[in-house]
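Only one chain is shown below, in structure tokens, and it's the form predicted on its own.
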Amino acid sequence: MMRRLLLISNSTQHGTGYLDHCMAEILDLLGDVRRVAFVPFALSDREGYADVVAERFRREGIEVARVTADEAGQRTVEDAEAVFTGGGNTFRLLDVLQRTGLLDIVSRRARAGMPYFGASAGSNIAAPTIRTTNDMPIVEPASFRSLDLVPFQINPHYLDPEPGSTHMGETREQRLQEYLEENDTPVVGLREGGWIRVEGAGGRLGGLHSARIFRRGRPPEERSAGGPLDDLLA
């Protein structure tokens, strides 16, 4: 696959504006691209969502075209120079992509080298499935099958246990270990402010913090920002 991906944990970092913390990396991914197709299906107010994204990218001299849930949306993706999928509810996002046929179109184009970047839910769907999302299943997609652009699962907004916490429910790490009791696919836990950059067969972590790598039958591994992910992409 001639992948060019940027998979961001969160779109807004505390104390900064929308995409500010990762905009330099986005612009590096895009290069000369000056028109981006935006997939807004993770939120219910699609037009309002697209307006926010369009305004942010207008400041960078980049035009945004909203992808719609119809044949016109399919043409928008087919003709896109790059695709951005925003965060929100991953189940709602995947449901619309599957029902409209857009899931396969985005996957095919991204595998062929079209720049794809996503935040939160938009990063979740780059994995083989959405089984490691944090979101509530407010709708029921036909399956959990997703874009399958990387051979590992992603858990955005990964949270470490708080020292001294009296919370008696599962920690995020425990929930991901439960996933690995039933599945072999590794998981990358992306902390706030972090991202994954993939170019072809190679990849690396970026952003503000390390990520936590989970594999079945092995203890979790911390991997520093700037560290390679080639082993997980093989």
Given for the second form:
2 protein chains.
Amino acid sequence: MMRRLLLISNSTQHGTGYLDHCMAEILDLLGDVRRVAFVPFALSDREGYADVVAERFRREGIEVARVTADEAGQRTVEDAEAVFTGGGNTFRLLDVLQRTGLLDIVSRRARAGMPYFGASAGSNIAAPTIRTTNDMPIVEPASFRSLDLVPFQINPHYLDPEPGSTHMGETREQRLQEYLEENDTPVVGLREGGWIRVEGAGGRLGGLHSARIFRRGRPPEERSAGGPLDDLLA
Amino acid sequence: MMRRLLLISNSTQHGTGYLDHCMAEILDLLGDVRRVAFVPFALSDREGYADVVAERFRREGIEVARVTADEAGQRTVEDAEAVFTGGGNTFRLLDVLQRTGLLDIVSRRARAGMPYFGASAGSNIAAPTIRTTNDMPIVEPASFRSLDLVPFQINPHYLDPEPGSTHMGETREQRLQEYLEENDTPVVGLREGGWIRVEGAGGRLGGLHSARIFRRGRPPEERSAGGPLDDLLA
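In place of the form predicted on its own, output the structure of the form predicted together with another copy of the chain.
Zooming out: every chain and molecule, the one shown earlier first.
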């Protein structure tokens, strides 16, 4: 697979502006690309969302084309030099991509080497399924199958257990262990401030923190920021 | 509808034992019932789960029959004096109930007046759908449709926003507002330590805290513990 991917945990890092903490990496992925197609379906206000994204990329000299949920949107993706999918609700996002046929088009183009980057929900959908999203299932998509650009699942906004918490809901690690009770695809728990960069068969972890890897039948494993993830891509 | 329901936010309150904080209310619901059918499908270890529940109810002089995912389980529910569904993962629970036909049997019997009580995932499934669960979609059920015993959605383990948090994931309130962007069924945000008791057309909020009610186009509303919920049941 020729894939060129950047899968970001969170679009906004606490205390900084939208995409600021990962913009250098985005620009490195884009290289000479000066026009990005933006998929806004994870939020309800698609136009407002696209305006925010366009404004942010204008500062980098990059134009943004909003992908619409129709045939014109299909053409936008077919002709795109790169695609960015923003965060929000993963179920809502996937449902629109499935109903419009855009899921298959984005997947095919990204597998053929078109740069794809996503944040949060936009990273969740790069996995085989959305079974490791943190989002509420507010919309029922026809299937949990997603872009399938990498052979592992992603859990963005990965949170370590809070010491001393009295809340009885499951910790993130417990939820991912429950995932592994039912599935055997590995999961990358991507802490806020982190991302995964993939170029063809190789990949590495970027950003501020280590990531936590969950695999069935093994204890969780920490991978350092800057280190390779090639084994998970094989 | 003759329903007699007890929908509990969480089975274990911090610092107390399993079901301790709500056992008086459970016993009030059960009245003379001395045998409860237990639905264990939200956890992976069904036998171990049923053992814990049986041990807890033995202390109250109540026998527990484990519901199995087969025809014998269907008979257990058909003959049950009361049904209890324990917490765990809501997607896993619903998937088994749908695949075994138990969903329709439990729903029919509870609508006819058999006492039904649930905690966490077991309360989520009493709503029309599981679209307001907090759980990870680790299993893909055929549909999000659930028992439909009350005309509102439930969000158990409801959490108020944490002041000063630097985590960028959505707050619970943001998630429920996103739910209302896509759906117009009201949602009861049920804080830990709380429950909903329903008897026929009437209902009230019980437990330690107020609940937060979310409705499309209105600001969220607090309902006091001990107060009526009849308007939401109409």
